[in-house]
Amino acid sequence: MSDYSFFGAVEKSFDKAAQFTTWDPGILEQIKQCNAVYRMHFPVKIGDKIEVIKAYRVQHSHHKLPCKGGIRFALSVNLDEVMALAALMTYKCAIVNVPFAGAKGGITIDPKKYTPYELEKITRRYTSELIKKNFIGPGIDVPAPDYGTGEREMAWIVDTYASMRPGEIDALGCVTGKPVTQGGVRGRREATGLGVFYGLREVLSMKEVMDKIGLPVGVEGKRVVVQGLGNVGYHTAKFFQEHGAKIVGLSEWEGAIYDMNGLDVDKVVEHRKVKGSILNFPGSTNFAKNTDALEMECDILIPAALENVVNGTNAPNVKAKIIGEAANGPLTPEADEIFAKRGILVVPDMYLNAGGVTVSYFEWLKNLSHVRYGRMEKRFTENLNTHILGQIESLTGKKVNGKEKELILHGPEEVDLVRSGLEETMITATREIMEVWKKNPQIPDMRTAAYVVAINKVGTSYAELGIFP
């Protein structure tokens, strides 16, 4: 598979929906090229040697500014990589109404091989080369993590940032995904799992869809799949499995397992601390290799680590009905086709796992505001329930007690505003595109009919921008 480019597959997928709209060609183009593109090399030093990091970062669009995208630390990060995510980005954000333009960074690197020290001076060099060429910033662009980084990247940063562009008020904006106590959101680690859920749920609770498929509606009772238990998969399948649905198989890097009574998520993560692996644990089956998980028996498989995992070889072996992309990239074109001919729902990646950059989103906004979501307005709200609920109570003499009580008269906290704004997102977005696709039966598959939503957004916002004369 060595010629595959995931870029390629992108825009394939682009050229699959572009002919269900009407845009003039030269806008299509335009909305499907990237428009700037740095690749760099810096020295950094480590240990007594001096190594020469290669990093990237790819800014797909600027029909809105600022660009959005996460930084990956991977040893797989090259061009076709950075640009085909960036590119997902634009289409991830126009589809869940994010005002913000794709964009995507990498590094080369194993983050296993070097001590957080030496991270933290490769990220901080390379925040300094996005600077000194205006590739980040609060209205320019903003990173978040991705692969291989988390919170710990994102606060060296916004130090960074912060550092060259002292008494910029706006500084913590240049980057979210950053720790709570460094203008982070309660809520973002577990978004992008969330956003899965809450996405899946949707189209779940869709009586024709459903129909269609051959699976009665509804989370409870539903057999997943999920592949990858790192932040995303993680949560996803945690998610799932509080909400009455049965987490039968769980594939990672080192293998894959399968209980068909259930498995407990927490359990399994608590073994593979323990254990180092995931294999063996108490009650389940281990399969013989972990791609094995993907073609179990199950209702839904939900693959949430790196692309390009189904392709033409395994396609025809999934047996799942329903498949939610919550990686990026993890179907190819050729998987794309052979599930559109079995009837098999792919609910695709581009909007699936928006999650993420959906909190970030609200994160930034925190972070314009200088204020903590709730706070304005917990106070308010409890006052006010407790005294509707005291009014009802004595003209109806009866006491409300416990949870019921608790629930009523529990005002916003961030993370529940957060979570309600994701919610939202999720179901607007999800009905948006099936109403797409529902309006034209020509659509072969709901990943076109996002595409189609995607490029309507985003040739919109150029028509409206007046950029072609």
Second form
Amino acid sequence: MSDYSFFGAVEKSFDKAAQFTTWDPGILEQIKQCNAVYRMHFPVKIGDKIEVIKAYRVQHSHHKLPCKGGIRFALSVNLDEVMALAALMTYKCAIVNVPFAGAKGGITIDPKKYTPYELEKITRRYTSELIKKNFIGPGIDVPAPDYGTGEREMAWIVDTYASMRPGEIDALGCVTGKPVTQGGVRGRREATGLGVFYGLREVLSMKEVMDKIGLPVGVEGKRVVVQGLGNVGYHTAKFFQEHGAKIVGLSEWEGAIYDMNGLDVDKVVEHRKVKGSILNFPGSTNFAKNTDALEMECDILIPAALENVVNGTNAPNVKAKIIGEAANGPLTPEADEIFAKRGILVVPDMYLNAGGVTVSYFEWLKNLSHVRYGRMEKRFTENLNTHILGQIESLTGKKVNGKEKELILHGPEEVDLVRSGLEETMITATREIMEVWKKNPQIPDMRTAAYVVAINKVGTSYAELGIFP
Ligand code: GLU
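Now that we've seen the form predicted alone, could you pull up the form predicted in complex with glutamic acid?
The complete assembly is shown below, putting the previous chain first.
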């Protein structure tokens, strides 16, 4: 499928970008390597048998602390994959100015094969292993959800950590993506999907870029295909639909569906819940393979599941003009070359899906500050706005009513602040990458431009820290 392993592919992209920087080869090598790799085996009683579980935590870099990155539960989890995902975290955090170093964890299990009680035992034991080796903590390494994990697993992790570190006042900050009732932040669940939307919306608003690929500017009316309807895919599709795009194709592991008139995302999800499959959705055409979605007629293709799904074999058949990488590593280096030649714009994973870690950062800050966002200023802002509006109304002799009035008076809730911080982050990152690309037309694609931005930021960090003699 590809000449490169996943980590090999990340290294290849890194090297491609490194030539457009001026860093000392030693610094480049230090940035590239995984600093600490922890592979563990531990026994867990499943039914009346003892199962030996294989798991990992990789800290790719330490140029900032804590390290940050999700934990994946999947049968396909292996060391190479965790290393690649950890490296992507380093670059992702650097691009969006989130002051963390990159890490990732994984447990090689199929979570569907276990009861919630068994999954809890596995997750708690994994957390204990991390604690034993000092691989977790609010100032050390902070996990989060990834493929196959969610709020429930994060709640088990924080509970295990807090009970083994009694009195540690910042214990809640040892993991992000927690339920709101357990120290989570409002807006984290949909953050990655919303970030993907904000990032692509910004790209779609750039006239110069759109002219080059032959699409009109704006989200409205764009035909979008989303591969994978998990947390990231679902929310991405939802936000595009809400903003006037047409979701023409969706896929899950059992197959794919297409409707040129547009699919209603929530209705498809409901249908799948009832029928157990995405297929046979009224009015749509069935496709037998999940990967058939990648070759559907559309303007924007959004792979939102796992790595390596678009490769040298199927890349020539992709019809989209823009590919938005909501997943981590969905394209192989072979696919990258093909798309660069075909003039297809690839908006790269390590910045486009950074919404998750950006809001994780907000959650971590909330945990360290021990106060909900908006608590201090909401009422103050509303009182002030009421006063200002009252003055304007008495000076003009006119009244503002209804929705408009609500909008003006509204003081920020936690979710408003989180979303606004995320929007600002994604817009700034998009512009920064495009600026670097524009200034250096030799750079072949947006991924390489994003790596250049990341390498320069991490390189600056290492250079300013100095190298230990
Ligand atoms: N697993 C997500 C990612 O790949 C989120 C990581 C985090 O929030 O730390 O970016």
